[in-house]
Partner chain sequence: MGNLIRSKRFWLIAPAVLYIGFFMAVPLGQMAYVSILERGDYGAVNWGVFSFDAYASFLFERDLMDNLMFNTDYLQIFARSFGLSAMTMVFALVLGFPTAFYISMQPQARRNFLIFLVTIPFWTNILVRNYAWMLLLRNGGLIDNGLAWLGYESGGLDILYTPYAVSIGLTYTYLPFMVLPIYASLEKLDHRLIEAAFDLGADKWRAMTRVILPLAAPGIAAGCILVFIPCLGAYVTPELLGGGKFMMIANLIGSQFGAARNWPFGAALGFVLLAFVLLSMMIYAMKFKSLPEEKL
Amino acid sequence: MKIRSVLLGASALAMLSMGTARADGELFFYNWSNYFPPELFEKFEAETGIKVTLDVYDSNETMLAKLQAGASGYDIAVASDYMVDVMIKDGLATEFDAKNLENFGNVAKPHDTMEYDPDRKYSVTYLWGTTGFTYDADATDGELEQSWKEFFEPREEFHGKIGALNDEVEMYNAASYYIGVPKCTEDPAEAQKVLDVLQKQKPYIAVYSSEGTIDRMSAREVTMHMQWNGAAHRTKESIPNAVFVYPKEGLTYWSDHFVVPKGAPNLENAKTFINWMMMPENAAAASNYAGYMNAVKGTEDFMDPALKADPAVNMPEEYAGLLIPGQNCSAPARDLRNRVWTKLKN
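Structure for the listed sequence, which is one chain, in the form predicted in complex with its partner chain:
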């Protein structure tokens, strides 16, 4: 009697520990929260019969650390450009030949190729954007230059009214664009110059934070904020005179991509999903929800007019030359960057 109940309990536990049974109609999707419209999951399920389960992470790096430590079970992960490079080189991405997918012809140039995955064997672009800064035009009398100078050496009216992203990579990159050193420099003298810029700027910074950038601008807690362009778009809803600056020294152009992690239990479903997301209607729905541009042709008709009309999101052609893609820095370069960041925060 006793033994039987123990056995029963143990087998129940064992069944639980197998996790959810991996039926054919499943897809485990790994992404940031609120970065994919929930309605689209429902639509996908209705059209294909595949049920999507969403798991989330808070940064590219934590996602990577988890996969590197050996976790598996995800069918699709969303990774930024430089992270795609890391995943491919570290053997964490599955080759699935996106070019052979039926809808790949819908992909707009230049997204049909990517520096780190030129033949698109491992990835397809989901959404992309830029990292610049936004200021409230009401807070100043002058016209600001289209330059990082306004952010790193701010005018007096912005002193103590500036928000920066609390992001080692973004801040270091922006400062390196400003003074014209390579962002993946391995030369300590150049890193020192970056640190000088950041340290000189620090007294004028109200807060380093990547969360709630829109809130802070809207509440006029700060009048200038380093932002991703989608956030800049949403800031304009409450601050109509907010301006997103495309600095002449260049700004980061980042893109997030669908990648199939190693050991994906449902590879075919992952391909179905990625192919489905290359349909204009679906890609547009993602843009409308997240506020960033997609990489698919023919989405114009489905896009939110406000999004289409905003130069922060729908970048004017003249700025195309300013975009600098994300780069996967070497270990010594990352060390320098981390030491600069640590010294800045000390």
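Just so we're clear, the structure is a prediction, and the values are computed from it rather than from any experiment. Positions refer to the first chain, counted from 1. What changes on going to the form predicted alone:
- Of the listed residues 174, 266, 44, 253, the one positioned at a hinge between rigid parts between the two forms is 253; the rest lie more than 12 positions from any hinge.
- Two rigid parts make up the chain, and between the two forms the smaller of them rotates against the larger by 19 degrees on C-alpha superposition.
Having seen the form predicted in complex with its partner chain, could you give me the form predicted alone?
What comes next is one chain alone, with no partners or other molecules.
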């Protein structure tokens, strides 16, 4: 989840906003920042002749807002599990029958189906992982408890040294797990409890940002950061003793998916790309770069051994019961969550 971004030029952005048709041989890709290996784009272009242009966002909600505003020039968007549901229900996804693509047989169970797209008419899994927090064991006084308490009610040594994701869903959900409130609550009193936790934590926060979490930890600008597990893995390249925590109260298990937005100008190129990404060598390259697991069988021979050795990625079996799947909350619950987040950030 993810800043080594390649941004669209002004002319391309203008074309996207107008929904201008593209010539053959192009693909406009909308993704989280720092979440796809540039060299894999180069390989795809060399093998297919299709030129890829990348635009990036920092949250599912940012991506959704742009599509809802009428940006119709994207051929592929990467959406998290619950956002796939939103896009389908809002008519923002194009049906392309992923199961009919040549390489769909490479998709491993249970990723061949999905709660929000059981027949895989609209999506294919890209990568999947978990959301916890990481701390620098070399810069802290003793081992931390496996609990969200260390993040939301931190020790004084972390004052001004904590990075939080600028993501209302991830932050709200984690606080909900910590205090035992349903993350899709429609009860204002329960939402207030979540807000109380977030406001109490706020003085300890150095920054709310979903980008640059690896660089921020590596530069030791912060000593603790809410992170996706792949970012935690990549943090260990510069801080070997960084620890990714699996909180005992539970943590979100998520998956990200390739979706073709409504009005995609290059549908066949999008299908070519998605089919190409279901080849084991290509899926493994994405995992090795981003630090998350993929959904394709046969990738083991191409995977970085360090991924398999890192408990942040290859989760110990005893933590399996802590995983909580993503959930698309009701409209009243989403509105309540948004009001909590807005009040926190103002």
